[in-house]
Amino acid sequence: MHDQAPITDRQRVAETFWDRWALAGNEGVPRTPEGDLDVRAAAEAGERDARRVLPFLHPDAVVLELGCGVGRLLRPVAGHVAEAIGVDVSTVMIEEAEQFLADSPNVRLIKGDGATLEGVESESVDLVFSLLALIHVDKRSAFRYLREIRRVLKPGGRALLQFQNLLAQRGFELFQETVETDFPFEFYTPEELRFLVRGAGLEVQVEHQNGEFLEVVALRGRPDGWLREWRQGFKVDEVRRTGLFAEGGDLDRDGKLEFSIVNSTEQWRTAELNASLHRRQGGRLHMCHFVDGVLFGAPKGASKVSVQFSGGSLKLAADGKLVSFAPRRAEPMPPTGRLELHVAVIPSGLRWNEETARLFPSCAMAWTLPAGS
């Protein structure tokens, strides 16, 4: 049933805030010395900030960001969907949004209440994201938000969520910080937040801890059926070694990589790419080499991925398209220890480790490498 619940004086309070933070230049909404909104500014955050949401895309998917602001993300995000939804409590924001996006037609943005997703079809989202934004809702209009968001998502459909975490250092000194000023910041613990979400009808898929922060990934489904159907419909085929990954020797030689992701379902298939080199030492790993980046699985589909190491650097690129992120190298690097390379194709929001082995294993390689001569 559609949330008809009456707006109340902390949503209207929420409002004024908002806008008054945004018309300020504070967080988020960074303004040129003239207080006109820094337009450069802003588009490079909302790259750098988009990564966190580009392993959720695909070229078909409708997408609704909650707490858009004056749209940063949306715009980066806008190019690899069909249709981006804003959502904002602030008319300010919006208004500057409608601005800053005018050259994204795909792009659909809503004044919201502070509490509901009103003007969103049923069953019509395939994600919602937010990001640094409820965090700041007070945990009765975020619970009303979570069981619009089970509304709005389509059957199998997720949400990519952040929330404060009291249990976190950083958190309670916030939570601290905000029984002396009274910021809007509410706080939750992970049992509690997982006990809201599967509340408002949704299944938490992921979660992470990241500092101050609690990140979940919600699904309106089982996650048991989400995450069978997806592997059953990738493959990892025709694998190629050559240089340091075949042959061994060390860091100071070039090695790649080449293999075939097969999409044999009729729906688009996004999945992270993770690569890394490490050394073996004591039976334990350390890792020398990182990089991570996203593959789109066109339906019916198959894609040529490479990754190579050349110049002491990690690169993955798909169908002779870069892809990867920034790489990342360990320091100090590890001096002694038999080589191994790590790949994995894994579903966006899960984290590369043995569980995610176990669970991905036609899409989860791992090679240790001869020391050579």
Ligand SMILES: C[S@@+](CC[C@H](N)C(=O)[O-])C[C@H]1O[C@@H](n2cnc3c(N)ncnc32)[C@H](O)[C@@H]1O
Contents of the next structure:
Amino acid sequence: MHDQAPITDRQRVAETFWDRWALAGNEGVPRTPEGDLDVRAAAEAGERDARRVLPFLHPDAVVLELGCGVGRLLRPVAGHVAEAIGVDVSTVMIEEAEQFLADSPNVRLIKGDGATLEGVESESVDLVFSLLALIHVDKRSAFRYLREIRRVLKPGGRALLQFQNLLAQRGFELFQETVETDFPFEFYTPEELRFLVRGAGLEVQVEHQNGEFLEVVALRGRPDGWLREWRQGFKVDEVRRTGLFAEGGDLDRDGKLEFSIVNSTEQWRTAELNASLHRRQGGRLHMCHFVDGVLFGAPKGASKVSVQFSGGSLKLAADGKLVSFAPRRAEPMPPTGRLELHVAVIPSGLRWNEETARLFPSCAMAWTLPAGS
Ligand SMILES: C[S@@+](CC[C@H](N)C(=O)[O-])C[C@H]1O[C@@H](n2cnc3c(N)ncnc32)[C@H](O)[C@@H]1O
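So that was the form predicted on its own. Now I'd like the form predicted in complex with this ligand, please.
Below is the entire complex, every chain and molecule, led by the chain shown above.
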């Protein structure tokens, strides 16, 4: 059911505040000396920050950004999806966004009321995302948004949401800095946020504490339902190893692991691929090289994946195209210990660790590389 309560003073204050804020010129809305939107700066910052959202997208997806501002993030996101909807409480922001996104025909902008997603059809959205916006929304309106997010998400749809963590050192500092002002900032403890997300009818699929932020991936669906579907849905087949990965030897040698991932689900269109090379020493797993990438797949389809170790780093490719975006050396490689290669196919937003590997046994694969390595 739509939330059609009368407009509160909090909603009115939010609108006035953000209209004024938009015109003042600041990091989120960079302006030229003449006072116009600095399109280049906004586009560059948007490209950078939108990387967070990319692992959740697929070409048929309908996505919604809550608190879209001038559309910094919507612009790059729109290129990867069927439809992108932006909702914001500020008229000034929405008008600027209309200009900034004039070349993105699949974007729809809605001037919202500050607490609901009026104008968005129920069960029509695959992903809601909100970065640097819900941190500014008063708690009661934020809870109404959570209920509205549940309403507009398709069953199985997800929401990537960012809040502020009262219990983080920087979070509490910010809280103290703003107690004597009217600056709209809201803070949560992790437990409280989990409670509210669940209270709105969503499941917490992933939770990260990231500096002053609390970030959750919330799912519209039953927790055991999606977990089971995910576990059973992805199968690995036709594994082939060449080079270092087949024969062992020192890590100066290149190696390649190829396999296919068969997705037998209808629901999951994107997954995160993680590959990591480890040494296991005395029970501890040292993560020495790490890379992740995004796998876009048709439902009920198969993708050919390769993990390559060359030039001292890991690369990931799917169906012949490089998909890795974060190769890095995590820890120095200890000189001895069993060498292991781990590959995981996990829901976007989840981080790989040994617990994740236990949770997703059918997709977190580990190979112990031959002796001598
Ligand atoms: C710091 S800006 C971030 C904009 C955008 N997410 C980005 O990263 O570029 C915060 C945005 O949240 C919007 N906002 C604040 N309170 C809101 C509310 N109650 N409902 C919808 N949007 C809101 C503001 O108008 C503003 O555009």
